[in-house]
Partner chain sequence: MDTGLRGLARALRLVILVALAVLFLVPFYLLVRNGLATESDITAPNWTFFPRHLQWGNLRELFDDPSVPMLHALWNSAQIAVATTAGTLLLASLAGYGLARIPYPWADQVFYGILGTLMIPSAVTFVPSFVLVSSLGWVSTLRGLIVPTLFSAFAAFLFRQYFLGFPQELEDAARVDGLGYWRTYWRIVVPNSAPVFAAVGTIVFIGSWNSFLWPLVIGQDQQSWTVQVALSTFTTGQTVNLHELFVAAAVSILPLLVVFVVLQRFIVAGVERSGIDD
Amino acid sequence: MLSRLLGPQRRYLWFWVFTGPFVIGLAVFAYIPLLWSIGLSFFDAHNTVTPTHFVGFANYGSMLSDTAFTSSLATFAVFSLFIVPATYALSLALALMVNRLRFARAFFRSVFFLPTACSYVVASMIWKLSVFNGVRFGLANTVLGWFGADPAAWLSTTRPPWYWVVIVTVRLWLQAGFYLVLFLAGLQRIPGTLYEAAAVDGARPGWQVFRHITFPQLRATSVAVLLLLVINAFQAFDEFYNLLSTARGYPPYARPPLVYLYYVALGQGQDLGLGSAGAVILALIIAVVTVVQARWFGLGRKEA
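Stick to the form predicted in complex with its partner chain and return the structure of that chain only.
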């Protein structure tokens, strides 16, 4: 019996010696919280993690009928409409340009990749207090002043919603280099013979080659990049929190889902039941979006 459990040459034992600590830890710190939280979402859990008052789907009902929650989803939608195409276009354009360089390729890649090492907190700080600080000594308003324009109150006005410029540019700066590296790797994998064949067929370098060779060959990379961009946008928290929150609290606009969830679950109410219901709803939305997007782009379909 024991020897069957241990396996031939005790291989099963060794398997668990190697993977056991990791698997147990993952179970404790990933699966248990998840299940516990699903449980909590059916209880009235103010300030407690061992509630007794079962409320059924009431938390889900109040979450879904809360306009603050639904408007946080709208905020995410607007945010991803800006940030996903912008990052995609910029990182692809940078990759195409860097890839065609004959010298200093590593240098330019390093420069664009460098912001990846910067934290969202520090970047938000630079954007909020130095570039877009809404007073005349800010860099953006100084530049506007050169053209005779009036200073803009970047983060503290909703009409017009200039805060989107700040939010989108900070993430663009931080993440473009990461996707540039992914695109560069994709470009390197395109066989050179395809370009030679295209040249023989009379395709003109530039747009035609990009349209018929490069872009289709980058399909797998593009799908992965778009998926990552949407999932990451959905989880945005750091830059929103650090750019918009002030000593007077968080303004009533530009609250993405995680910021909303943060204040529900850990703000004054500490309503962990409601917060857990929100987390479950968000996890389901992410799962659905991921699957739909993967289907739409035909993930797993073989390359032509």
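Could you present the same protein in the form predicted on its own, rather than the form predicted in complex with its partner chain shown above?
A single chain, with no partners or molecules, comes next.
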């Protein structure tokens, strides 16, 4: 067995030396916990990770009939309705502007990409304590005061739900730069001869060229960006939890699936079986949505 892994003349020895630790780490910290979580979803696992009472699909039935869980899915739908098109449009617009620069392109690309290196927790606390903290001297309320408007309690007002402004803006600031880089890579792959041919045919620079040449050439990049945006929206946790939770707990509104599952599995009930079932359901929903979206946009389809 060992000789097969190493290959003739131990050809693959250094391959396993360098990749072995990463494979072991991936198995220990990703694959084994994933399989263990799937197993827990079929047991009554209150306050234990080694349950013995098998309940079958009872946990799945409880989660699907739980109005709080379905409400969290509705929260995701609202969040994705805001964040997906906003991030797509902003990152594409920034990429188009940066791509047109004749100098300092690398500088502006780095400036816009830099927020992606910031922690979601840190960014959420900055938004919560400095920008949208709800007091008169917060940055957002200071700007409103310049126009004679009253201060807004951004994170504690449900009518109107100003907290969506806080959540969406912090996510936009954090992730727009990453998708900007993807769009820049797509823009740089467009042959310049297409634009030259369009100019010869009398196409007007600007919207007409973008609509008929640039945007169609970015089809594959756009599909990949939209897939990543939807998946990331399903996985939203840090900004919701750190922006809306207080010393009294998390409010009943704007609770996405991962925040709800966090309280189910690690809250007072410590129901790891129920939380694992919810996590499996969420993973299946993400997989189905991703496949349907990929088929809808024709991801991987050969060009005619």
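Residue numbers count along the first chain shown, from 1. Rigid core here is just the name for the largest C-alpha set that superposes within 1.5 Å across the two forms. Not measured: the values here are computed from a predicted model.
Once the cores line up, the CA of Val288 ends up less than 2 angstroms apart between these two forms. Aligning the rigid core between these two forms leaves the CA of Val23 offset by 4.5 Å.
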